[in-house]
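Consider the single chain below, provided in structure tokens and representing the form predicted alone.
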Amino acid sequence: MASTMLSVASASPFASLSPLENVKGKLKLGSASLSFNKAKGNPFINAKSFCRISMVAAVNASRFESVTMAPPDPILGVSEAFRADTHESKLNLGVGAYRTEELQPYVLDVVKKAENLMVERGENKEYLPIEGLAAFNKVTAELLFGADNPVIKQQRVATVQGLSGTGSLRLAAALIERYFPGAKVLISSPTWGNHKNIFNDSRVPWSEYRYYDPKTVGLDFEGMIADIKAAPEGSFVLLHGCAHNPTGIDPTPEQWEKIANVIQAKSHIPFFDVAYQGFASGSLDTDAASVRLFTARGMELLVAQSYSKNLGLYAERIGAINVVCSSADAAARVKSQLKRLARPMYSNPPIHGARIVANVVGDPALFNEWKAEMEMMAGRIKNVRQKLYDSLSAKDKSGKDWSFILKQIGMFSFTGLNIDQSANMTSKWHVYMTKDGRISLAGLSLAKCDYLADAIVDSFHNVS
């Protein structure tokens, strides 16, 4: 292990980064004045009080005529269509947001307690530093890697608070575009729909590696390994830390070892998207195992985090980007450049959600309460998954094996339905979902499983 660490340290991909320079700029404010020439008279007032005034309005073509109408977002658009539907049995299984058994939004009790603490302390709303709340950055890195991890103790992690998972990914993409020009990001096929948007808008080239096997409704592991091997050396490989979105299919611990072997052999840089830590299995440590495996090998890597799901802080937009480097010096330089990139993007992040996380994770009593609530939420989704499988098995008399649903994990399930079959789910059964056949089990209740099973069986067998 020691020799591996030395070789990584000697060829850090972040070696070219220089410390952020202090830039002092001056802002000049101009002035403008508006006056009327009395000699010429005010053009808006007619000297004769009751005289008729004729006004001619010139209609000019809009300067924005070339701007076309953007298509609706494939996920958020589902919710818009759902709201317009008046059918009593309608189901929204598109957006990945946790719902209670009554299909209502849920605010964690531990979040309410953390917010009460903030009110009692009378905390202000001053700007945060560019990198975010220090207490948040500390606990979030420790939550991800483990407080006793050498990368934490050696200060080799550059952590910057981001605007949830999306904003953290976007900041990392900007870092790649600036300091690794031409480097390609490999993303799974399929992946979360916003990944491609983020890299496209960041002008970072990407390609896909095989992941989903429609024949088995499982992982195409051999195809995945082959595509990662074939990628140009030094590529960034985007990996879902747990609860792969949209398939719900994760590699086994043994497969993660083989993936790490290939990435290390090709000198690729792992780039994890961790949106469901603790929310997938109910265990924070279990759901961080893949990230910790790569870190233990001495690999430099990037990890984007989100607290939307595991703490239910969807609207707070709270997350982080972590960059594990081979030295504390490299981490300091990387952090300085992440701050430099963040400054013109959004200046600094919001404080409310950061304080909630810092209060919950940093307080032993609240932390234990949070873990219990996560287990409850994860448990409800597991129960719904089991019930859906039972309903499908009972209603489908064709002998089809639906057990792949039980092998998936997290809030999403890939049903195996194609575009036309998914369209039938909506048009006939009023079940709103993404066109790729993904459903969010978080939006399903035990009471609705039989209805959903009827819809799936009908769509699968009666629509080609």
Ligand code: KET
Given for the second form:
Amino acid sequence: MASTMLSVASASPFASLSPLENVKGKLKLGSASLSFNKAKGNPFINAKSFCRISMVAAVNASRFESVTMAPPDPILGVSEAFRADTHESKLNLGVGAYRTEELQPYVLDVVKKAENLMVERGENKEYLPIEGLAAFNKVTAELLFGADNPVIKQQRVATVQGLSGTGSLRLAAALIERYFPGAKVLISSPTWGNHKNIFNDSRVPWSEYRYYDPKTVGLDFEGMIADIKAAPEGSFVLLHGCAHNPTGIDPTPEQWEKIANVIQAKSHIPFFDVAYQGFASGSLDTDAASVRLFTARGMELLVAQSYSKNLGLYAERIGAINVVCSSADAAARVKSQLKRLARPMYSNPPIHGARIVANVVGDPALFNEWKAEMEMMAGRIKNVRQKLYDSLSAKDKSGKDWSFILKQIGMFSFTGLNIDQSANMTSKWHVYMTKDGRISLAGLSLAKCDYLADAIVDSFHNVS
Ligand code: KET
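Could you switch over to the form predicted together with the ligand, since the one displayed so far is the form predicted alone?
Whole complex next, starting from this chain.
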């Protein structure tokens, strides 16, 4: 595509060739140039400098010729494809975003109340400190660890507000890259797709530990333990605090204890990704149990938090990175370095979501309302999960056991559909989902379960 360049530098040898009339869509520039010509009194131009302004029709070659087209994002790209589909039965089960039974986005009532409070108080929009809003950082650590946890009392947690879960993970990755050069991060196989991007872009080496066993459609616990044991001492072990994405399969409390044993024995550093606190079970405390178990053992660890799902603050980009250290002194130093990493990346975080969280979690009445709304959301997903299982069992005459769907928790169901079967779901049934066979139950309604079951049964049995 031809492009034009307005050159105000030294007079171009091609100035007299300015083929403005040949450049489609650039007539405005042309007429501006003409009016400059006439308007001797234009304060921005004088006769001497006028001849120095020239239109240069650029050659076709772009300076960005070597930039190749990036593939669509495996998760967010699904929403783009969904928007382009005009079929009336289309269903977006790609991204993990909560919808109402009418399949509409949902803004929590407590969020609206917190926002009203902010308007009433006439709060300003000054920059936050690099580490974020103090009231947010306080409540977010308390929500995660429990307000009376010794790590908080002893000031051993470095908490920095991040750009939601992703940005918080990214900040932690930058810390690892800078202070643990060469250290490896172990990630589960499979995991949330963006984990690999985050560590790749941060130049942190990673490898996978076994997690999902397709044969049992459950946890490959022995494989997981063996791989964590086999990793070089002092590796970081990325763990999903609850509601493992994409499988929906979590270790039992007994298995968590054994995982902690191995991690401790190998002097590894646990690194939790907590994107679904309160959203998996409906209880904030139950969903934080894994993190608290490791913390109670006196281990140093990292936790990235997100409020995208549990408070429905997806686009506010609000979350935090917490680093539990063995001393208050170490925590202060770690925090100072997290700030140093954040400053050139994005300077300081946005305030709106931080105030919402601080208002909701910090106010006993709003906090209780939030818990009720979260239970409602988690409950709707559980109902849909049950209904999908019922529909599949009723429609699939092959005798296949679909009960694994009931054992999974959180927003997703890992259907076991392979890449071709998942493609059939989209091309034939207009059901949008990720290629790994994951569907977001948060984007499903009771009314659509039968249709989805038809699509799954067809794809499973008729596509190999
Ligand atoms: N961790 C996990 C495990 C996760 O599933 C997500 C988001 C995030 C972190 C980050 O969310 P944030 O909005 O940055 O706080 N997962 C959904 C959305 C996405 O892919 O960005 C998803 O899996 O659909």
